[in-house]
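In the block that follows, a single chain appears as structure tokens, in the form predicted on its own.
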Amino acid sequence: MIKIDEKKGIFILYTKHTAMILQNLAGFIGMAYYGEKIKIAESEYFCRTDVRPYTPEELPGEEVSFHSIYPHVYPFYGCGNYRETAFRAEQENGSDTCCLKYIGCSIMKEKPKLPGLPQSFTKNCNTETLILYLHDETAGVLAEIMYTLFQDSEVIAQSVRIQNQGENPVMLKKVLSSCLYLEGDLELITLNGTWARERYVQRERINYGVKQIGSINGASSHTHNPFIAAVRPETTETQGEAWGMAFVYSGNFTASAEKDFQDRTQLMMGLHPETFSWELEPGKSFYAPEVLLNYSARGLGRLSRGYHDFIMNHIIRSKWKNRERPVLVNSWEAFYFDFDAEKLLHFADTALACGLDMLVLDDGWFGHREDDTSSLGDWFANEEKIPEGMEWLGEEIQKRNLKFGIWFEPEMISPDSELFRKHPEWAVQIPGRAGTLSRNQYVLDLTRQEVRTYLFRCMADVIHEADISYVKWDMNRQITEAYTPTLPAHRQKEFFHRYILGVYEIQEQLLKTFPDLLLENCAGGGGRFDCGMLYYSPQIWCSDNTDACDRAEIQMGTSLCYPPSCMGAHISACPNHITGRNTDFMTRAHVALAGTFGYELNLMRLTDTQVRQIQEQTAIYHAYSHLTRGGRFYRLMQNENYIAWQFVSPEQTETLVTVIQIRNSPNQARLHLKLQGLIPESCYALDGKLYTGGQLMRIGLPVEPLWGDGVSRLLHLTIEIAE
């Protein structure tokens, strides 16, 4: 619900449990409050007209003092605000000073569209959108700041539209999407890492100055994830305040926290200005990607579950999001490049015997690909390996009652490829400068329409010909030498944004052409794990690191924002090909069960005992997938010895608890694991014993000691119905 008192200059955005209060002071919109829902008395208290910052009308001649303190909802550059700004626009005279003043507002019942971008959507849910119109008359720029409320969620979707209403082009140099102001002591939570160690949780005090994370490599990156949270020092999983920002975007981004001398913290998120500019012609508009704002008064767990529900209901569009996913086996860790049609069909026979649903053919099936030095861009069957062609292979796999999936890396091109020999100009490169190889490949220039048309046609032909049910879309290198000959020199910083818009365009076209396709995004593992990708695919490969102990930690960090059902998680062989660690086979299954569940190993090397274990593991998956897909997720414990989590059914009638013992330690007290999300008065049964929900949540579930490192236990409790 949105309430506006234009006379007092107050705008109030209410969700079920939160309130955001904005103020119009001297023609500038500031943020007065964002937090737990409160009642507002008939007063101007939140406008703070009796204390600093005094308005220019109250203290003439002190406009700079006003702007240096005022919490602008969309801070601009050049008029006295020396904190980080959200907006800079260079005008014809070379100045990039703007002064965005409030000229009006409107309320829409529907949600505004953001052309070409992933965005939250509404379905069977009422929405309201507040649009604030901020104008700079001199520059001829209108900024529309949009806040959308959803009837079924605490999340507020914020986005920005910039219009050039002047007579001359304007060069946008910085267009962020959201800015929040919070007061008091805070800590910042970010998800950081590198390849094979993505989204590890870092929590640190917000001190004076600027703390910034981001990416400039063309993807949201392995290094930093486009999600941040600010929390009180006392905040835990179950108590305390937490604020979140999640970017619905998959390219270069920035997120920052700045604490000023008044102990107010400014949080901002948006496109990274170092690699961005955009020439905005008169009469044209630019749409900034969306940021999802969220608040919890009851800990990080509630903040996370709010994001999980929102992403499932308002970001992921795929038909697969509520379906049980097929249990697949991927050929990569089984064969790498060393396979032929006979080996693949033997592999398929073994997959069927193990009770699996799908065979995914990973790298090496196309062009003359025998290693990672050739053929990217040549998306047709490798005749040496598959002489009968992809249609034949698809038919043979489906004769075995298996679905067929395939791997593409469509954004890349090998110097040793037919495509490069025919179109070397399609590779991203700077004229006169030697290109930088990574993984023996270049990046294709997806800002070019002819490149996007070629890629879509190649992929669509293979998907149609082989009756492909699943596509793994990979991106295995970062972008260097960012340049495109399709843009003049002064517009080259449009490249990165136009590139990711090209990725979105191809994926959108694929899904419209093949609406039943299960698409899984991947970027060298978890290098593009964000809400932008989830708009196109209901799952993303979480990390190339499939070691169960590492994966448990990676998945726990990822769950701060993203639902477990969207995490690509598979069981791999041991010793693990990344870490060399041996982990119990069932532990690997228990970790993968908290994601999409599948296999990355050579089934033909398994013992009869291991085949029976796979049959048991897949049976467990089918038995509990309704919980891991549709249940509420709770992080229970994470320390050097244990990681534990819990799924609870929407009706709170059953719960699935996973305990991973990372490291055994002798002479410990028996673990009593405090569960969450149960009905306190109800009784829950486990192995013939009854526990009340209150007992399980306050005293804890006793967990018998486990023997060894990297071992686990899966505990399923159901409510006891009195006869």
Ligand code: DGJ
Second form
Amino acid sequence: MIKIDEKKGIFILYTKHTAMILQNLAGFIGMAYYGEKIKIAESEYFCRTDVRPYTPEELPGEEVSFHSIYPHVYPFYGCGNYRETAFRAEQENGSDTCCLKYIGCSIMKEKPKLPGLPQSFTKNCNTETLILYLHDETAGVLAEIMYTLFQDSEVIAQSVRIQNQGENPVMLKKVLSSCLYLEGDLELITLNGTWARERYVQRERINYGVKQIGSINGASSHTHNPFIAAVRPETTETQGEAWGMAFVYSGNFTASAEKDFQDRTQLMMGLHPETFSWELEPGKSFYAPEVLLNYSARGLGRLSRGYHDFIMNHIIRSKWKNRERPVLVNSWEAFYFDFDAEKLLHFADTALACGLDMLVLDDGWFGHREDDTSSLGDWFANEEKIPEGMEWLGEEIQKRNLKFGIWFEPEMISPDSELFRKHPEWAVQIPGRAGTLSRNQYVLDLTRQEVRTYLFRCMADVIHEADISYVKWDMNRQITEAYTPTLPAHRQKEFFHRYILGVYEIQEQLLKTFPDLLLENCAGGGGRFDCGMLYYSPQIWCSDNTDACDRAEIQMGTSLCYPPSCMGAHISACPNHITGRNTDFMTRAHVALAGTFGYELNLMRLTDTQVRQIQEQTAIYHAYSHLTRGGRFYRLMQNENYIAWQFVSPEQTETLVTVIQIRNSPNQARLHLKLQGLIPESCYALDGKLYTGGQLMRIGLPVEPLWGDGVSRLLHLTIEIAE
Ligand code: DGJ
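Here we have the form predicted on its own; I need the corresponding form predicted together with the named molecule.
Let's see the whole complex now, leading with the same chain.
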């Protein structure tokens, strides 16, 4: 619900439990409050008229002090605001100064579209959008700040449209998407890491000055995830305030927290300005990607579940999102590049014997690829390995009653490839400057239409020919020497944004052409795990690290924003190929169960006992997938000894608890795992014993001691209906 009191200059955005109050002071829109719901009658008080900055009218001749402390919803540069700005537009005279004054607002039932971008959709849900029009007369620039409310969610989707209404082009140098202001002591939570260690949680105090994270490598990155949360120092999983910002975007981004000298914290998120500019012609618009804002008065867990529901209901479009995914086996850790058709068919026979549903052929099936030094771009069967071709292979796999999935790395080109020999100019490079290789490959210039057309055609042909049900879209290097000869010198900083728009365009086209295709995004493990990608694929490969202990931690971090059912998770061989660690086969399955669930090991090397265990594991997956896909997710515990989580059915009638013992520490008090999300007065049964929801949530579920490291328990409790 949106309430506007034009006379008092107050705008209130209400979700079911939250309120955001914006105010118009002297023609500038500021953020007065964002938090737990308040009454309309209280809103004026929340605008803090007693402590507000003096407006230029009240203190003539002193405008700078107003701008320097006013919480502008879309802070601009040049008139006295010396904190971080959200917007910079260079005009014909070379100046970046803008003064965005409020000129009106509108409320729409239809959510405005963001052309070419991933964005939250409103299907089956009433929405309302408040658009604030902020205008700089001198530059002829109109900024439309859009906030969309969803009837079924606490999340507010914010985006920005910039229009050039002047007569000259303007050069947009910074167009962030969202800015929040919060008061009081806060801590910042970010998800950070690197390859094989993605999305580890860091929590730190927000002090004076600017704390910034982001990416400039072309992808949202392994290093920092485009999600941040601000929390009170006392906030835990189950109590305390938490605010979140998640970017619906997969390229370069910035997210920052700045505490100013008024002890107010400004949180911002948007396109990274260091690698961005955009020439905006008169009459044209630029759309900044969406940020999903969220608030919880009751802990981080609730904030996460709010995001999970929103992503499931309003971001992921794939029809697969609510379906049980086929249990796949992927060839990567099974064979790497060392396979041929005979081996693959033997692999397929074994997969069938294990009761699996799909074989995914990973890297190495195309061109003359024997290792990572060649053939990216040559998307046709490797004649040495698959002389009969992809159509034949697809038929053979399907004859065995298995679905067929395939890996592509569409965005790349190997210098040793037919494509490079034909079109060296398609590789991202700067004429006259040596290109930097990574994993022996260059990036394709996806800002060029002809490159996108070529890629789509290649992929569509293989998908069609081999009757492919699943595609893993990988991206294994970062972008260097960002440049495209198709743009003039002064517009080169458009490259990164145009590149990611190119990625989105091809994925959109693929999904339109093959509406049943199950797409999984991937970027050298989890280097592009973001809400932008989820708009196209219902799942993303979480990390190349499949060690059960590390993976449990990576999945816990990822779950701060993203639903478990979208985390690509496989059971691999031990000793683990990356960590060398041994974990129990069942533990690996318990961790993968909390994600998409699949296998990535050489099935031909399994013992008979392991084959039986696979059958048991897949049966568990089928038995509980309604909970792991449709249940609510609770993080229960995470320390050096244990990681534990829980899924609860929407009706709270059953719950699935996973406890991983990372490291055994003997002679400790019996672990009592405090569960969450149950009905306190109902009884839940486990192994013939009954516990009330209240007992399980207050005292906890006693967990039998576990022996060893990397071992686990899966506990399923169901409600007992009184006779
Ligand atoms: C990186 C991915 O994360 C892996 O799963 C695998 O597909 C390799 N690339 C193949 O090159």
